[in-house]
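Below sits a lone chain in structure tokens, taken as the form predicted alone.
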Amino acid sequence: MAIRFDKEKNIFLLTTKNTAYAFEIYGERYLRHLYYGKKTRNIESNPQKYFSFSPYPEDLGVSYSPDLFSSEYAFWGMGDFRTPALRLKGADGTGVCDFTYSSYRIFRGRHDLDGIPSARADEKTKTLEITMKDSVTSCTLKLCYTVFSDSDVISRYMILTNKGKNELEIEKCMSFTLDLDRSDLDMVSFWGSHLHECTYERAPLTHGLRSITSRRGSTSHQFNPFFALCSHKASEGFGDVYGFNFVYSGSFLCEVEVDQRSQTRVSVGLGSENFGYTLAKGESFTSPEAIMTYSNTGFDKMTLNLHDFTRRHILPEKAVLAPHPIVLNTWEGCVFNIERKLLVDFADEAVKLGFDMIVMDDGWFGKRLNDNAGLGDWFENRDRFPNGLGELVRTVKDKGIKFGIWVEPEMVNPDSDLYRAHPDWCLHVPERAPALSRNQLVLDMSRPEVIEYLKDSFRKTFHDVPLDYFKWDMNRHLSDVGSAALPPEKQKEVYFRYMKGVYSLLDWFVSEYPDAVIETCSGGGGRYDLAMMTYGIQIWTSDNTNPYDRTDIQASALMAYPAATMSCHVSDPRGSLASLDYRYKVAVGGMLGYEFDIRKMSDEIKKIIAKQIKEYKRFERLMRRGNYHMIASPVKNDYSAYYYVNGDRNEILLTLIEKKGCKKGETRRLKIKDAIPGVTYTDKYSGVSFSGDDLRRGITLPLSGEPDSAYLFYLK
């Protein structure tokens, strides 16, 4: 059973295929965490030792002190001085809360999260719901544990209901607390900036609090919500690794605290700086979900767990089951200089080369001749498309190629008809001039009338346009966060309500255009998160298409997210055939696309692109659905080596990429542990054969030390 309750020991046990998670009811009212790790039958309660200066309830005495207790969910103000998961301000104004155990239930499936994206349940999914009560505030708290057994993932979220007579304020909200009885761990996380997302960082834990956070209204380029804790010597194939992530796209907080007893507390959630919520009498609040996984055999297994979970339960089914289109995007080649003839010419060339789709990027609507005007005015520019958008798209599609379009629904230019009509519809603070970024302001997506305006605009503009693809962009972070539609005491809700508004519009796009697919983007990887992945077939991983930089970005991203989520484009090789080859071999780490003015490419380059596209389509399914394994990380080596393998293990794509400054020589042994012993694999490029046993033991490959050097081995 995935979830069971031992009535004799008062222990809840959650099991996945390879892991176990356990906690107990202590003193008949508190929830004490016992274990998270490799599946085992021997889980027992251990006595707690009392430390001086640690408060305790009078009736339980020194056997229970909140400050030393391994809590399942941590509350503010009752003697636990570590970071809390929940802080409530009720009628007494103190923020103190003390929830105690009331009941539990186990059911198939999972809770809906009230307009927030979440992982899909399947026939095996089960949920444990623990109900707790606070006698002073009269609130009930449901702690929910949804078990995705085959992926070795447990998700956690909470539902708080105000059953008291007075409204109260949620001052801090985290989706879970996890107290580990150890601190001999390193923390792995991704930091970065626009154009340099997902920079790998690993450092040992020290006593005190460490956090990664975004205050930007989006998950951000600066910090991705994924992180891992691992034993000091953990590697790809060795050691304990705990992986965590957050299924949300707005501001977030991940905290890791090592306390006085060298225990480690982990929590993930909305935090407090960019979040607050007033809960009226009878109202409920549901948090986003956070996920956790565990591997006792290193990072490779953690990665496989997260990839499997994302494919099974996060990505739309069409993103996993159907080939992703190979797109030719207009942006880097044309910027805003697009019009009907250009798109038709693009289509003529793209069809010849085997592209699946052309995507018309920014510049097709309103007075959008540059980034100074037009955002918010979602109607086609008739000067550029005199016969209308529908005529253009039908003309292109009649040539045998699909058509996609760029939108940025969340933004508005001050120079737009929308802003002139409704200046109060942007986020702003009264009597303060809002700051611009990229000459744009942010629409107040917390307002239902804004969402309805956008729906109506897109419905009118696209009503006779047979679109196949939307690229949804978001090109600035949130500042001046205030809403004219909310009273002063509710202004801290705007960040959360904003994201719920964005999700509601995305839900509408999915239902209104069921035959189209969505790629999400935020100036590249500014919202590269699990919640956005529930809507789109892939995400534009970075605006940086330099292949040397992308090697590092993609290697980090693939630690947590499968290739099917990652949009990787080949940009202009500037006439260099070696550069074109290198850019392609880097890009086939994910879902392939191209980004340049195809009309300006030489016949020789076009011929090579056609060959690349044909070749890629032979193994696209392998990367979309196969298992990914890092062999040599570019963080630790001057080259990168990894492979994808299918479920039957009879098809392997091995990639070797030399980084800038790579020295001539040989790789260390590249071990393909999934090769089948006793079987011969033949490389479809060179015709060279390898035995499965040799591949498992490891092969060494030559490094040229020359710029733009990369190699593919397609082994079958």
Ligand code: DGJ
Second form
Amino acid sequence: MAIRFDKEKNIFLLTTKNTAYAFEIYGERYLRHLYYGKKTRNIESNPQKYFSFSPYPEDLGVSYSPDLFSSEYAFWGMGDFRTPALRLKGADGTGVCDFTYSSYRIFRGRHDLDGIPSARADEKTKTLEITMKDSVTSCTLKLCYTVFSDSDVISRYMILTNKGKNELEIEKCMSFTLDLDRSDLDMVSFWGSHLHECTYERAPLTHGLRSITSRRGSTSHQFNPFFALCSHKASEGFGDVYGFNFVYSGSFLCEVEVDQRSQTRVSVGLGSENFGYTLAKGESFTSPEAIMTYSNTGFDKMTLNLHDFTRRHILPEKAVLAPHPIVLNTWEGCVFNIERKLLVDFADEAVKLGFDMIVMDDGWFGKRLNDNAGLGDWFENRDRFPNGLGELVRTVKDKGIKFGIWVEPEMVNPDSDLYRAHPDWCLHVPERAPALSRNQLVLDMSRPEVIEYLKDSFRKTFHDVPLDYFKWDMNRHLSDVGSAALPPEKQKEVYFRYMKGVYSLLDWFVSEYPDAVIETCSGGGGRYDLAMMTYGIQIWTSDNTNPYDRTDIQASALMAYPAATMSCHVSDPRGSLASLDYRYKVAVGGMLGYEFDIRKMSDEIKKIIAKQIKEYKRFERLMRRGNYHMIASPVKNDYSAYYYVNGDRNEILLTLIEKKGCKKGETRRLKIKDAIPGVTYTDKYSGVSFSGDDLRRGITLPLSGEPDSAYLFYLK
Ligand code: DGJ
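Given the form predicted alone, state the structure of the form predicted in complex with the named molecule.
What follows is the entire complex, opening with the chain shown before.
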């Protein structure tokens, strides 16, 4: 049983395959965290300690110190001076609230999160719902714990209902609090910028508050919402690792605070600077979902848990099962210079080379000849496509190849018919000129009429166009966030309502084009998050396709997200055969695609590409569904090495990528701990055989010292 309540001890115990999570009802009213770690069934309460200068409620006396208490959800104002999960502004204006335990319920499945994407339940998924009440505001708070046992993941979210007479405002809303009774931990997180996403960073916790956040209205390139806490000596195969993530694509806040008693408080939720939500009498607010996992055997297991969870519960079911289509995208080779003949020529070549899909990127609509104009005008450019989109797509598909198209629905150029007709449909603040970014403004996706306009445009433009794929882009962050449709007291809701609008349009795309693949993108990996992954299996990892940088970006991304989500394109081969081979070997770490002007490629290069595509198709399923294990991270080494293995462990893809600065003549030993002893594996490239025992002990490879050098072994 994944969720149990011990009535005698007043303890809730949540268990997954390998982990346990426990808390108790303390003093009949507060929820006290007891344990998160390796699976155990034997959980006991510990005596509380009191320290001076810690306030306490009169009736409980010094037996309860909010400031030290390991809380399941932290409130503001009653003597807990650490970072709170919830700050409300009620009728008294003070922000103080004191929710106490009322009841619990355990049920199969999970809650729907009111327009916010969440992890999909399966037949084993169960949820614990705890109801708490605050007598002064008359609010009820449901703390929800959904247990995904096979993946060793527990998710948390909350639902707040205003049952009082007065309106109240939510000023801060986190999806959970986790109070750990230790601080001997390092924090691993990914920072970055456009073209340099997912830069790995590991640093020991120190006293005080550390946060990673986005105030940009999207998850952003600056920080990914994934982070981990680990024991100081934790490595791939050793040590305690707690992994966290947030199923949301807007501004977020992840806080880690080490207090004056060296306990650590972790919380994940909505970015608090740009969030506020007014709840009228009877209204409810549901937070997005945060997830956590634990491994007592290092990062490798944490990664396996997160990958397994993402494949089973986040990615669209159909997409995980369907073969990944190898696309040829027009962007890097042609930028905005696209027209009918080019696409038809691309298709002719692409079919011969074994591609599955042509993707027509930016430049097909309105006056979109460059990035100054056109966003918002979602009708085809008839100068470029004189017979219309439908004719083009059917012509291409008749050649035996699928067709995908680029859209950026959330944006508008001031130079567009849409903006001229509805200048107040963009986010803006009255009397202030909104800031531009890439010459564009952001549409006010909190307005239903904007969403309806977009649905209408796409419905009309695509009504007889048999599209197989959408690349949904988002190329700027939100500034000047104000909505002409909301009163002043609701302006702080715009960031959250914006995301709900985006999700509702994505939901519409999924229902309108159920068989199409959706790839999301935000100037590369600016919205690489679990919520976006519920819509489309792939995310464009980065606009940076330079293989030297990509190796690092991909290695970090793979720590938290499976290869199935990671769109990796070979681009700009610059006529160098060695370089093309290297680019390919880097790109096969994820879902392969290509971006260049295929008309300009020599026959020799085309032959190589055709061979690469054929080869990739042999192990594509393994990449999409197999287990990933890092052997050597490129962040700490002069090379990168990893392998994928299938469930039966009889199929392995081993990769070694040399980085710049690799020393010629040195050797590296790569151990494949999943190889089966006594079984013989043969490399499909070289025909060389290895015993499973040898692979487990490690195969030794010499480094060439050439920056363009990489090894690929496909062992079966
Ligand atoms: C940014 C994306 O990351 C690129 O791949 C491309 O689609 C451009 N936008 C098009 O404007």
